[in-house]
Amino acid sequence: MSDENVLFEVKDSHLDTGMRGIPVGTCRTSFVDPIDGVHYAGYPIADLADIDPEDAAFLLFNKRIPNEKESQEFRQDLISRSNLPSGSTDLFTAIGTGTGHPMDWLSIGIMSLGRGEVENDIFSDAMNLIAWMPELMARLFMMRGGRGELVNPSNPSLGMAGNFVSMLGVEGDDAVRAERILRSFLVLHMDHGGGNLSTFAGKSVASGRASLFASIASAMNALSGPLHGRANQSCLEFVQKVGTSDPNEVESFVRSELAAKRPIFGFGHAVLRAEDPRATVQMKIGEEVCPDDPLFATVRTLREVAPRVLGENPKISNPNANVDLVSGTLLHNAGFRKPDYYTTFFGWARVIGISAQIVDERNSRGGKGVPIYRPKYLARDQPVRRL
């Protein structure tokens, strides 16, 4: 192989690192520059911050932003799929009102969705799982908070957020804040380039052929975990308990839990060398609806205060707010005020992301796919043995 075509050299220093940095495909969708945050198909996530989930979902699946006849074909799409396959939520009452963390349910909720795999089509499979994610939210928060059925009925056509919002009955100007909130986190989180944990396995799930419910099942386990996508819940804690927004007492908060060495959540990123402009998205969203809530300005003295103390460590490359500083204090304004359940809006807009990605890379290589992945372990502190 020419030198030109050697991308990136594997050394001994890169082994049991999680292969962090080591390239092992592309990605379509997104990626992440260092300074300006994620990118979805070419567009700056903080110009897309204000459209609708649906226009979202279409660019990351067509890799351009839909015109307005587009965008109402693909609306009138994802509301004629949107009824749940007979049976599919009964695993709910099984489980037991309120037992299990939240996105147990929700990887269980996809995979009963199963029973509606279209054979030999996964980009059916992909719009199917998209339209049916608002009602399966809702009645995984109504059936686990043991509140029972839906207080309205499925109503596709408010949309992904205003449905799910109708169907959890909050109504007037609770509803309205509620919408604006989901809507703008459902397209700030919805992809991250391909190689986070929860893409990454979902992807090398689907490349073995399983289902892309089983594939998605298995990128909503990988989300779950606290140092992925339960960061946000984790950081709604880590606000609540700082309990003031008054400069002085933050800062001497924040030094306190960096000599006791706990982590502070909601800074800090693994490429990005800047605020993540999802933060400073959320920031502004936050100064519109909710300017006087007390966590709110407590995230507000945050993320003035943090940087600078973090940046004190030259050990930090980036001391700046992530998307989990604000995301979390939004949703609790928002009316959902159990942080357990956070992250499970996190793995609803990631279907939509990971789903297009799965459909990438089946289709790619001129139809064939990504071979099964199959990454290569060395052996080491393995001598050989005879019985």
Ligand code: AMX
Given for the second form:
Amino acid sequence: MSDENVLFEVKDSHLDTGMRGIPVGTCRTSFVDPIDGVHYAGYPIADLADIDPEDAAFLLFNKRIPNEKESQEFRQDLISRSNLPSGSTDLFTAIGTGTGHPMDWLSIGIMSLGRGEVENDIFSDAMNLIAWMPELMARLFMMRGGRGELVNPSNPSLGMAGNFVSMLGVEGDDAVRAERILRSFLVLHMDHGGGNLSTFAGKSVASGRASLFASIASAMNALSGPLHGRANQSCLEFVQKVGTSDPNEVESFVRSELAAKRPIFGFGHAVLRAEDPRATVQMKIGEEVCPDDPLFATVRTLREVAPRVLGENPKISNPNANVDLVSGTLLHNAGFRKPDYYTTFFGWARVIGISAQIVDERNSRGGKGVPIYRPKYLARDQPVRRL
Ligand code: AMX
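Pass me the form predicted in complex with the named molecule as well; I've looked at the form predicted on its own already.
Every component of the complex follows; first up is the chain already shown.
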């Protein structure tokens, strides 16, 4: 690409819009098409829904699907890295059962894992963190929930989702269903282009050569906001509030929420202009694993009714379902009954995609790495004054 290419003309109207749509760099892990949704290294997400999270992680780091041998080697590598640095979850005891949002625990936990940092090897740090996440998550759930130690010790050969479910002590058919739902949740949520807030936050902190752990913890703090990752918590709470799957009642509910100027959670998107394929995939999973779940029945009716009602408002660019419409209901069905924990699953998935993007940026410019981020802010309403 020649330097003369004009990619974007910044106008006054672009200022103070959160850099919306302004190109700032390149991303090799994924891109988001307004109609077909996110693609990981070129593969549409709908085609990847059934792969294992380990293979999706390999894809994001290596930009290709692993063959059988590579897949096994990647899993073995994660297994060999899986012992948490000693004492890294002691802080959880200090915070105290039930206090603080689970996303705060996730961020603190990742910072604490930083004691296992490998000097000058950000790729090893990324692989270690990915290998440590299942146990960190399980300890977070057990300790914040006041249940103390893991029910079963970590067994990384079960895979990241299977190991997490096992550490919590879920058994039998419940474990099979929980693992199925979690595996697809992790794959579907790993990456979403380079400019979403948490990814951008993580990469900008990393550009100052902060550690991978500090950068990812910053990303998790960004993800915790209600306008960003915490929306999946709000979506389940919304579905629970609807409380019916009768189409007429659901339509009245949607209209009354709109009249009260409240959002219809699970619909609309800043970039997508069709139903998010991740919602489509999760609807299929719901039909497979929990077609009779009353919450899923509500989601099914909402998906039929809400786009029609929202579509009556020409201001709404996309009245269709987004990823959060279904994900909370599936997690609830998997046995995770507390919506305030849902963003931690989202965070776990994003640790993988954001780490891959940070490693890419650190390897750019022939290994020099991306320069420290420094966008320009224009001075307005600040005449020079003297005391
Ligand atoms: N319910 C009610 N109003 C909606 C709406 C919805 N689902 N979707 C859009 N609108 C409104 C916007 O608030 C905006 O109103 P305003 O002009 O008064 O500010 C107007 O329609 C135009 O919005 P837009 O250009 O279509 O979308 P946006 O980029 O401003 O907002 C989003 C996108 C996701 C914040 C919005 O669709 C929304 O609030 N959805 C409901 C909450 C939700 O499901 N969030 C999860 C999103 C998925 C994700 O990114 N995690």
